[in-house]
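As structure tokens, one chain now follows by itself in the form predicted alone.
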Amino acid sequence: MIREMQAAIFDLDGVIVDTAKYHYLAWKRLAYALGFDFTERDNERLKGVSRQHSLEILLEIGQQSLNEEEKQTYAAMKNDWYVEYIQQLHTNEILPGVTDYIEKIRNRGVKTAIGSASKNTPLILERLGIRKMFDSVVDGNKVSKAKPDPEVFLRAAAEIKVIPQACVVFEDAEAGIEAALRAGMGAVGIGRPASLIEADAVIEGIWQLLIL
């Protein structure tokens, strides 16, 4: 599957860079502002989920109810805090093996794209200095449907002009794996096999692919 792929589509958070810690800090800060605690275990439920859906999960955890205007206000507040945190991003936070592997497959003629729910993707790529490594970047600013809907991956494939069946998605979230499969693409899970059971293959990190 990986050897034959014509395009590789990467999720951003947890695959290219570990921004999960910054999301967690921002959501925890919001929960505190709303009067309840938010744990790392709770945070696992937010992986690969859009900002608005994440807020709904957070409110469910805290047994809170907000009107739509309040939801928009708190979602924006969380994002402001997150953007504040990711201003600290440095190239040394790119996950092991990522740049080497992307350079390796690009040299083989494989096209590369980002498929992420994050609307902050352009800022993160700019901070890391790696935008030029991707032929296309599709994020929450370009799509309206969150994973597990396959829209983000199908749009990435369309932009790089590769049929879905020739694409492989690299994802760390169950919702992202489901989206890849629904798009008709191969799916490589990054993380623990127990939480990514639908993936075609599961690895600890991109660094493991350097030997292929």
The other form holds:
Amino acid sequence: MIREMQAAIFDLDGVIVDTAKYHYLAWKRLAYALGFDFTERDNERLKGVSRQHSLEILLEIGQQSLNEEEKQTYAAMKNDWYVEYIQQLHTNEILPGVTDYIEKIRNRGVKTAIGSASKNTPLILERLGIRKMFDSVVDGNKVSKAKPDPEVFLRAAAEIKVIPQACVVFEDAEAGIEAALRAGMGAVGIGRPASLIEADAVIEGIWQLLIL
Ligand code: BG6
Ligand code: MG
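The structure above corresponds to the form predicted alone; please provide the structure of the form predicted in complex with ligand BG6.
The complete assembly is shown below, putting the previous chain first.
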């Protein structure tokens, strides 16, 4: 990855803020309501995946089948629980180094954007008071094709008027890394190298970029 970063596009859940645990709690509660267990290991399969697709995976794990109307009802139920949990979201759940790093690159003239699958992105940014740190926010309310489709990142790049080749995406999900690469962008994985093998580089968290 040899490129001058003119824009940094951040995934939200698991990169900017530690919301993965709340998604997990809500999906686990739904699994219980449907009569089966859902482990943290199962939850790995839902990272970066849209709400509807996550429900499909959950049902596959529990070997259940529902009709379309029931799926809508259960997806809404999960979201109500999730929204209830994130009402309590606190700024100390912003992941280490995130605000310092974003401030640092913005001072250097790098544009910043969010590229997330979550339809709850506006609520989360508002609760954390960090909306103004991003020139553009593209989320699940604005795109029709979920990651690994590159739509979310391409739209973010278009909104901030930076060519894809000058954008670097920060992502914790495999589907997001694939989306970034398909968009022609650099891809920095956040997490364990073993699960993000396609990424150009993998770090444990944004905080590491402050000490490099
Ligand atoms: C992604 C999360 O960012 O957003 C997934 O990693 C989640 O776990 C997806 O399912 C959709 O989020 P929401 O808030 O629209 O249900
Ligand atoms: Mg994520």
